[in-house]
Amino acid sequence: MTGALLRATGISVHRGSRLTLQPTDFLAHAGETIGIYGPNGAGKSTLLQALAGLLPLASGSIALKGQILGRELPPLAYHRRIAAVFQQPLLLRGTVGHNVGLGLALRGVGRIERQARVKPVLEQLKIDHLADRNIATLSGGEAQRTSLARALVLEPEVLFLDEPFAALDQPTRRRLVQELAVVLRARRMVTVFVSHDLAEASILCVRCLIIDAGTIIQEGSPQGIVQHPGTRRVAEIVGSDHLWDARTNSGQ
């Protein structure tokens, strides 16, 4: 495999006096979708936000295609090459089409080109019929599809997804996860996906990081981790059945 598209070396994050992300290494190659999974408060979103350049680092560095953020790569240039979607859609006033094309407009893309780029993304996410709909009338699933379209239309090199389906009902989540999996497989960007649902991570991700107390404690395929947890704590986090209490007698 060629060099990593996104690499972090020894990154850590302080929140107040507490080190919420221990020194951590991370790498992702083009086309990889990587899950970050762990209990509440484990540091999942902290790791994603640090990788996205949204939190100041206490230590370490982040590099995109070998260019170190803040040295060879200015923060503004980095943020123009990535996109993020969060649990809440954070849409602005106006129509679905306006919201999806807004990032392109802010980057100086003309109206005709914006329309040409927005339309296929709306079709991919099955909301092309909503292009002229005011965002105030959207359901939760429609709003999150709009938020995903707004990120994807920018053609980012890295897409960060921070529990984007957590506020949706189960049937809507299931459909959206399955449809997003198809969209991501058709693109060559890196996707970093935080979830508290290991089944979702299994559908979307080729590799999963298990994080606890700000530390990555195991990584591998979602299925491999469930079947072969490396420690008792990993087994507890993923709900593995491969866990039982035992007692040994020394000398026997």
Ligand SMILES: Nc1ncnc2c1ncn2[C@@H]1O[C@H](COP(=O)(O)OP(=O)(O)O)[C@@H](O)[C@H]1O
Contents of the next structure:
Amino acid sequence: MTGALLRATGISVHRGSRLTLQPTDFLAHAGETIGIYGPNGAGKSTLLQALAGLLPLASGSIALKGQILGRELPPLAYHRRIAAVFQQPLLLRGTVGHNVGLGLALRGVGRIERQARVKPVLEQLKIDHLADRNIATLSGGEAQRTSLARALVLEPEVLFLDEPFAALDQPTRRRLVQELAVVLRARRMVTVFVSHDLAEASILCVRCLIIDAGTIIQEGSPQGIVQHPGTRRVAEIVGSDHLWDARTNSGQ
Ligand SMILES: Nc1ncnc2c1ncn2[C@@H]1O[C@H](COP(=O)(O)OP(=O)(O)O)[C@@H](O)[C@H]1O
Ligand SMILES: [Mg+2]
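I would like to compare: after the form predicted on its own, may I see the structure of the form predicted in complex with the named molecule?
Below is the entire complex, every chain and molecule, led by the chain shown above.
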């Protein structure tokens, strides 16, 4: 064993009559943040949801620390070891503190321990001053910080982030990404980060997968892929410079 924390082997997903994820391998080690980048409809969310055990697989298997999901590792046990944040914060009524502690409460963690665990995470995400605020009064950035806190407080082994900043304005987004990079560096989990912004992915990820039409078409560092796209399609997707030249030459 190479000690992969999360490994998928030949996973594919059918939606309707189509294979929206072609058989795909995926490997991540503890402490790694892996970017998934590609155009709209490429299959980024499908891959993330498949890895998170949220979609039935047409083929293949997923293993966490060598335990195969659905075999040695029951789905409920898997879901207790992972957490996910999506583009739209899924917050319930109540305060920030209540929302962040909710997952712990559902896992049977008592009030005193909950408070002790929630506080440092609120501090890390710079929302400790908002602990008693009703979530209905939050800005988009504050709401997404709350969603991240709610996921991180669970101390997941794998954190799935599906375009968590896409709905935010650019300055808020840049700040949050930079702060998240610091938060993630201090942890030993795997983070799977879907983005349609490669600059954003390059702040968080050393390794990035480029996906197109349900297939991973290149893998490498975000900078390496931009500088050396393996195919014309990758160059188109990552917007490499020579294509920019080609577009200007063609008069567009
Ligand atoms: N619930 C669904 N039912 C059928 N097709 C879907 C569903 N969700 C997504 N798809 C299709 O699967 C493909 C990949 O979608 P998705 O993974 O959401 O792409 P991305 O996240 O890269 O924008 C798209 O062609 C999309 O239309
Ligand atoms: Mg998506």
